[in-house]
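Listed next as structure tokens is one chain, alone, in the form predicted alone.
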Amino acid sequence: MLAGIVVGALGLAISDLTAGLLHIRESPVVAVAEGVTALTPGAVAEWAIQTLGDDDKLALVAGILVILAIVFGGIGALARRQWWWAGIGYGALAAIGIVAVVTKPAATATDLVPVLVGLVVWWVAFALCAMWLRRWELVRASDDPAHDPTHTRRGFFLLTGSMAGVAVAAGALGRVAGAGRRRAEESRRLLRLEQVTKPVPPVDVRVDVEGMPPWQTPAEDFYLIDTAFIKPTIDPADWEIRIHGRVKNELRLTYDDLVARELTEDWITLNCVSNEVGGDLIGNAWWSGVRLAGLLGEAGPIEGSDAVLQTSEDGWTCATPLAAMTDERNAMLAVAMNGEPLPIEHGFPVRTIVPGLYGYVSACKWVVDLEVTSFDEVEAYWTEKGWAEQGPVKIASRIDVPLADATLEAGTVVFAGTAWYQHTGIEGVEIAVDGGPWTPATLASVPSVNTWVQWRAEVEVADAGEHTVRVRAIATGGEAQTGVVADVLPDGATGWDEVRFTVGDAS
């Protein structure tokens, strides 16, 4: 079982290595990882996402490790008894590496090479520690004492052991050898965007409200979500977009291409559909980019044609309206985030924004791919899973002072926080305490229909004691957000924020 688990490891390292030298991006354990994600049912992957956040992706590659722990040992084990079950053992864990590798998007033969290496090793590994161990069994079924059984033993503790540090080494090459995302960080800190413009937030768009979060969301605080185990990192230099499909020309632009032309920029806030009633996975930012109305425009869609394709550079897809993306919303291909190069998180060094729409259909980081089709032809990730085709963002409004569960004076009761109908816009926040009349609140100035409004109201509470405040929005045009409490899957959730707080005892 040691030599199973250590050759297993080995292997595992020596895999990884070779993936970091030749600039593969993926192991073919993140590889498996992936496909294990891939797989899950969307009410699981939707749970790991709420509970766990960008954590979810190492646990799962650490639960994997474990297993595969166990499974190594077992392959130990079996070949006690006949030394080929660990060929057999080893090659049907290459098997799985190997169908994760050939079923992601763009897979070539390079891709297997990591796979094969570690393959070799397990089978070389393994023959070499099964021959020390044959030779122990042999010494102690002996009767010459001119064996020596101790130093048989001593001999397969050095292998062992040696090969456990070369597979440490390995691993600790294989992280340096991954030095991908330093050079795309290297390329991102030189990159000169001389149309992109500093982020200059309008006047009067903050309420006067101490505990109230920043109008501008910072991008290392805006929330992530995303499947990428490791995180594309692309130079400039190497990226393409192909815009292709249904169209009368088919387009292909560097990243230089891109940026040549004439940029777009705007104040747009962003919010994923797995955000909960009140709350965070939502951010507003100056976006700067290319507008897709206009490369879509120069491609030309043949007539019929509905949907985008998007495709990232991990193999990630989403399908957008086509219209969404050619309309007067300022739907762009992003290269900029607050005025700096797109962070490596975020999409470097292009990603896709779209207003009015939830993510997962339109928020295409690490672009690399735009097929013109129609939605009865395509299907993409989160909708393979059971989500909305379509993913329209919903009115919504949000609570953010007080705090939960926060003691205050009685009084005069102050009331603050965030609402958001992107692409049709807010024309009023009300708030209810203690399910009283709703009391209209004082809205902040916008640039536009395409970002979130700050809000806030005062209402009098004299009595101590446990108080309930809720909220909801009113959207331009009189549609007001509904109470009706339902879950994010599978279109958004829906339901009043409400916050509880204690007013103390004048005494």
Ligand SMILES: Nc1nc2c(c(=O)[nH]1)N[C@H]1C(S)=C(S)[C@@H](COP(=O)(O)O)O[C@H]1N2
Given for the second form:
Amino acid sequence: MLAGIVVGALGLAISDLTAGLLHIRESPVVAVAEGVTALTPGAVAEWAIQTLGDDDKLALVAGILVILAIVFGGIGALARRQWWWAGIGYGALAAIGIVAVVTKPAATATDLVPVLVGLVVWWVAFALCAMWLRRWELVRASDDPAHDPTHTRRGFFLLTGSMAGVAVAAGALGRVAGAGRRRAEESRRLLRLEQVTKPVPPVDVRVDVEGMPPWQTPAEDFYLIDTAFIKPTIDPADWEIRIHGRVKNELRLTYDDLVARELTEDWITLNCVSNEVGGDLIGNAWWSGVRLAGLLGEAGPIEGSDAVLQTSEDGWTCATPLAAMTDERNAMLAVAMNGEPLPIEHGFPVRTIVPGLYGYVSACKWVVDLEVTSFDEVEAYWTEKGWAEQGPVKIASRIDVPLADATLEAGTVVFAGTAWYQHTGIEGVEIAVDGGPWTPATLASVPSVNTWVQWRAEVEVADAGEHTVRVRAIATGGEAQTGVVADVLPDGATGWDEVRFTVGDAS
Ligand SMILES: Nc1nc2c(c(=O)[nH]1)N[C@H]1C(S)=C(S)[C@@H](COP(=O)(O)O)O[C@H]1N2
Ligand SMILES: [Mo]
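Go ahead and give the structure of the form predicted together with the named molecule, now that the form predicted alone is out.
And the full complex, kicking off with our chain again.
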């Protein structure tokens, strides 16, 4: 029983430490506690949430820990009879943790790591204890127990005692490791950004076709790309940005300085240079922030500068054309996404957004440094790895409906999708079925050239069997999207998106 309990505690503590190191907000035990609360019938839960203060939530976690201690002891006792009880017992507990973790909103695969690490620790540490105990029993039953001085009662207490010591140390470290994330989450929750308004999508931005993604991408569905294995957790109180380099006046701004300035707000579509034709590394959000044109204007770039080297708190860099940050477009240091402070994963507390450029050359998350310079003089994270120095967004279009390999009825088929060419704009979209003539689609409205646009088209498809549909966009000014296929490397994919579908027999 003692082995069961100590091993149980060791696994929990290491799993909690793992969660802290990976900046996962909830350790598995907390996820279970939240799951229990969420599963509690409505009336009880309401009562509980209203009556339970934060101290009582701690009590719930403590309660779960007490129950766990009893279960751990039980596992140890059962395993004395049949060793595999330990495997099953710890496995079942881990399964509860896995269910709690994967049913959280916005769960990711990484969230599972702490539970799995904990389970491995349970199994390995318990096997160690069990082998020890088995050996001890053999030694005790032998003629000359004194000849094996390690396998004694004292030895066993040393073993479990050191495991308990490691558990306490890991638990303490876990508290420290998780503290940064919790503090940043807490500051984020308490932030009141007075000038930030809630997003209200303009009218008629959606085509009314089932299966179309929303025009405004919710933050939790917004694609995520970064090189940070552990996301920076920055308290706005500690954040500062330096605008320096080839400027007349170096600027330093704290978070309060920044949000005290006049904010600009805009719908802007952001996409990744690694987005394949037809891919979904793209999202559209309502961003609020401070215009870079104003900030850089105050800094006063020196003649001959043409780039701004941006650096994030985690040391990632990108070089952005100075012109794109200072012309009429709404390039900004964004503090909010969809009317809420930036989520930590999307760059809290401040990131850059520049309409018309791929993220890898512009959209620096957790940005802390802007150095005015020139492209001749600098290299940035992705350009060092072979990606192009300049990353203007390319015109693109995508078919969202029907899904690939859908089976449809013969007759009028409805096609719908998205097209984008930020900073230039989309004038038209055309589709072609089975290599036939290009047919114009109808476009929904957009607030500016900086967002994606939804389109829909109807085409008669009478013949049963396999068909293909492809799409191309026409830029403002008349340039048609090229069908020449190019890879995402070095500066973004080209080519027409194509979807195969089947028309079923009328029978
Ligand atoms: N600090 C930092 N910022 C970054 C990156 C990164 O790796 N680190 N990736 C960039 C890339 S390649 C893209 S496409 C966008 C994605 O932003 P999102 O994760 O908010 O969608 O962030 C950009 N900003
Ligand atoms: Mo990207």
